[in-house]
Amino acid sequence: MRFTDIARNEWCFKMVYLDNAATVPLLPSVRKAMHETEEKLFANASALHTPGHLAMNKIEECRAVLAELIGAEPNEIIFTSGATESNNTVIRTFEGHQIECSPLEHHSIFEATRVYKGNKLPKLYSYMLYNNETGEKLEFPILDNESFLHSDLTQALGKVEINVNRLGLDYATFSAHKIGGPIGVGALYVRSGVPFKPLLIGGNQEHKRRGGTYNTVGIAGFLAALEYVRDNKTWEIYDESIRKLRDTLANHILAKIPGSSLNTDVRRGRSLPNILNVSFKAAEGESIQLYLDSEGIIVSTGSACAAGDIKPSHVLMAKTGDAEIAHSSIRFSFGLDNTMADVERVMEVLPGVIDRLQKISTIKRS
């Protein structure tokens, strides 16, 4: 979203928004294609009658268009409420089985696997393809013909180029409001063949895998975002205008800004192209967050979903052993939206913000 007028407490500001990994604001064509929806195809998507079968015909056009994205068959896609419950319905399929996951994964990974874990060997791995706070690029592991794979590709769709075959996967995991659909919708994908367990019994949707009402607005509004990813080839515009963005973000902090480091390998082929995640020494993270809001620039510090919690970053401490560097982690992610004149407002600002934490630290900050 680039320089739109926000109100808050009664007062404007012009807003950069660069935390796209954390959400995508809704794309034009979502917010039509899901007020349609509310007007024409407001039946229950299961019942009988026409209403119902006009409905159904949305959802199997979206499960269709995701399958055809990422090489699949449109009867190994499962919707869900986001990527939350998909990592936990395929953890869940697992129970009482060990299951390894790298140091890396979202906390819908790690809180799972204490929930459900085994002794046993490994039967399932998860591995995200890109990280969530990094961007860095992970090496699956090779698994032997008893154990399966899968893959938040949650940042990873829409951003490169994914086949669910060629990367060997038997489930990935993909959420709408990463792409600029709706909060509240996602999808599992479970190759045809392999172990699973529904998270949530009920009715006879997505054939007895996940019961519960269908969500048609919101899978018309995935089925939108998609749409626009498919017509667009984003995965091209990142690679090319959007990694130019990041990385001429990145080589401007580092020649100005003492103190500060990269946590993402911005080389091509190694991270996401739309993610930065920059330390600064000596300046604390969640205070470099506030000062750059109170100038209208959104960053995070890091997932979303860990906002609040005081411990320093797992990811960051797992790639780096060093809480000083987690503690003052920024992360800088651009969408679609964004322009070279964010970041030159963010370079306006954020020099600034860094010297006058450092000044006040009791940590040297070189």
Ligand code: PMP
The other form holds:
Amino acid sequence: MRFTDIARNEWCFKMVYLDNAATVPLLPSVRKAMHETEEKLFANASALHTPGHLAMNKIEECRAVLAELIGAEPNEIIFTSGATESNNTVIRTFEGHQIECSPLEHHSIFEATRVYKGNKLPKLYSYMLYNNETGEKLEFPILDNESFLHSDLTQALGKVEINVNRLGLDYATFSAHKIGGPIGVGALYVRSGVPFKPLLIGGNQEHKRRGGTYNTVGIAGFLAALEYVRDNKTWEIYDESIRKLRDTLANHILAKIPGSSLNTDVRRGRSLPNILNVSFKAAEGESIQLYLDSEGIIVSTGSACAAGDIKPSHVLMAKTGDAEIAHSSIRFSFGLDNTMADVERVMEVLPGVIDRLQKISTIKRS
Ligand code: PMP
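Mind sharing the form predicted in complex with this ligand? What's above is the form predicted on its own.
Full assembly next; the chain just shown is listed first.
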């Protein structure tokens, strides 16, 4: 178990971490790669001297591995500070143009679309392949000749096989920390020849597509995480073992907890294999989260980016139209470290937590 070194373990008998859709703990190989890069590849990767070249080689290695993993060409990959920047960059490219996003998009798409959309053609569609709160699969719209398609593949990378050509994408977003890499590094796939406007200007990096000194250490960490995904074919592990954990938890919850209903369609092909979103009638999501936290079980209510926001999740509202369901939802998101013992531990604690909350609620549970 990788969590033994963190402070909370002093009072947690054993942490059960089920918030992998928010972030995945660093893989040991990532930590090692980052330490080595920090020591040896410290130079500015744009510099013409030898240490600069060595740093740039590492960056190009990462670009090549990501490109191969998603069926793209290396020059179609731009490194960014994460999925938020990648998403903002694509939407900003279409400033003043028609932009349509699905109602289930991450705020970095949703808000940017609200700010930048206009009336001009061509039109951009932005549809994520899998939603981060419920894990559900979305259908892409059918495009005409004057339209472009972007997909936020942040949650999909490593969980399913990805090929940008087969998906028909012009742009795609990725983030390192959802696959065991560091926070603050991401990438944007931009198909050759499609419109592009840099978000960060004032530097020649990334062929003038993204200014700013290269984050060599972060990109080296991203590379190690991508190699882990590629070498272990992690999408196969998710499809087999992790799906079993998720489905077992879903079945136990439905069988043993009155007033529970799934917000995730767990049928194969309908959702990511590692996300389970559940509502518990007459129990408030934040209260469930805190009770579970005090037992060392780490989950989230909807997306972490919306935590502290008293408005119900826009994703669950779009799906159910029911604020009560949205307020009573919990997301369990599994990672490669989880085992059936974690599911058992959740089922030891969760029924009692929900029962206690439902008893003090003024809303009836059934
Ligand atoms: N898009 C989706 C679908 C996400 O799940 C997240 C992370 N919550 C982001 C974008 C933002 O990612 P980052 O932290 O790399 O900016």
